[in-house]
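First, one chain by itself in structure tokens, the form predicted alone.
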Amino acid sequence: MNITVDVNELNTEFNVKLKGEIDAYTAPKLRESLFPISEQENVSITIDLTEVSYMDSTGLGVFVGAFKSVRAHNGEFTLVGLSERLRRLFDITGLADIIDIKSGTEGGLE
């Protein structure tokens, strides 16, 4: 099990595109990629999830910590290219209601 975090930045916004899974074992290399972006003033971050195949509660945790981050120093949190999977995921959760979440990749990643 891995994943891939690449990180591309233009001022305060800043694109994460994901591949593999995200669970116990790949979530700390998550955080440390997301948590230093998310404690930045006025950030605007879009994490794409087209290619993430997997994720379990540690992965859900490890974006609402960073989604909490980001909105505490006034920032933007979006994500996009969920799943029918990760979407239900989210809707389950209700984290739906709380994050934003784009179908495909508009306004995201390309």
The other form holds:
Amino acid sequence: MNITVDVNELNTEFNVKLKGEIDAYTAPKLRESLFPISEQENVSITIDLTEVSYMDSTGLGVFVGAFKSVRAHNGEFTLVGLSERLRRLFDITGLADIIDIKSGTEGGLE
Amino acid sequence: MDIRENMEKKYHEALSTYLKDQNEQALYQGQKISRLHIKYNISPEEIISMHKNNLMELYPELPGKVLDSFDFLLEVMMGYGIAYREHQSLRHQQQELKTEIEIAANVQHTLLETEIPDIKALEIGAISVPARQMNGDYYHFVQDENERIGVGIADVIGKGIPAALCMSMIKYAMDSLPEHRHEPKSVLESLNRVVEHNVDPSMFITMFYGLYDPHDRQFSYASAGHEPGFYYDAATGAFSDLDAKGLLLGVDKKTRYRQYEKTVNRGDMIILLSDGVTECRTNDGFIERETLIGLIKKNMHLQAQEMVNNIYKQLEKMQNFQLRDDFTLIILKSNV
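Form predicted alone done; form predicted in complex with the partner chain now:
Everything in the complex follows now, all chains and molecules, and the chain you saw is the first one.
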């Protein structure tokens, strides 16, 4: 199981494309890529989850941590391309009410 | 004779037998000796030196250059000897860590132990199995002096030892709540403040808390982002999701939780679970909540504890006996 993190940077805008599985084994790599960005002032991070085939609650922890950090540094945090299963995870945990989430438009991921 | 002398003697015997007539039996002796060498920590370079001494004894007329070549080989093997000793020491350390984790898991088990209340109105079954040694799931029962029963089920986001340590804190925060604060929404609000304040910013907890009052058969509950359970209505024979909305514990200290109420009738069931139950992955993908309902129906005729045990066994089998996540299932069956 692996994950690739592809970061595209333009001034203070970061477009992050994730591909693969997010679980306890790959979460540390994701955290290492996201946290340095999230700690900068006034950034706008958009994370594309279209090609994430699996995510467990460990991944959720990474996103909440990054979200809190971005918010504390006056930035914006958006998640896009969520499959139905991922969307449900954010709905159940109440995170969909506080994080800006745009569901997948490029077809289902499952 | 000490071990080393004994080994040298064995090596000498096996080598001379093999050199006399190269048969399988003598080669097999070589394999046996190799295992003994590993057992007694004899390094590769020592074996070469042993070999050289044996050759000198068996063939005194052997050319000096051939013997010299063994000194060269011995130097080359030195690195392997070092790598081998490092491996041994790591193995030893790993064994020590394993033992320590086993002890920690036992301590955790004792710390988090909860007694299942025994009341006529409710039949209760509960099971919690960690995916690894330590459990990041937790369930808790309390019974107050008005015979009300509180049930909490929580899951730390994250696995393994850090998650398990975090859970102990939840348990102590719950134990220190005053009795009049056992209203589900107040429990979650108090714990949310504790988690927000004390836990690592990237660690979060999902939790469901319910309170059953046998006097008026009311079940009140609230959820902090926890996987929804099921409610079985005996009158209609239908299962529904025990939906409750609320944010995970530890994200925002000002979070308020909504409390829901349900009247529990005779034969009704409340099924609570952790996402380790719904995240079961089989060869055909994730199990669906319908599959789970099917399993519950199949076991409904049993006692609550037998039900949870059976459902666990069946799900474990469906995912080839490999739990990916901690698994917790609680069933409350109403008898009145």
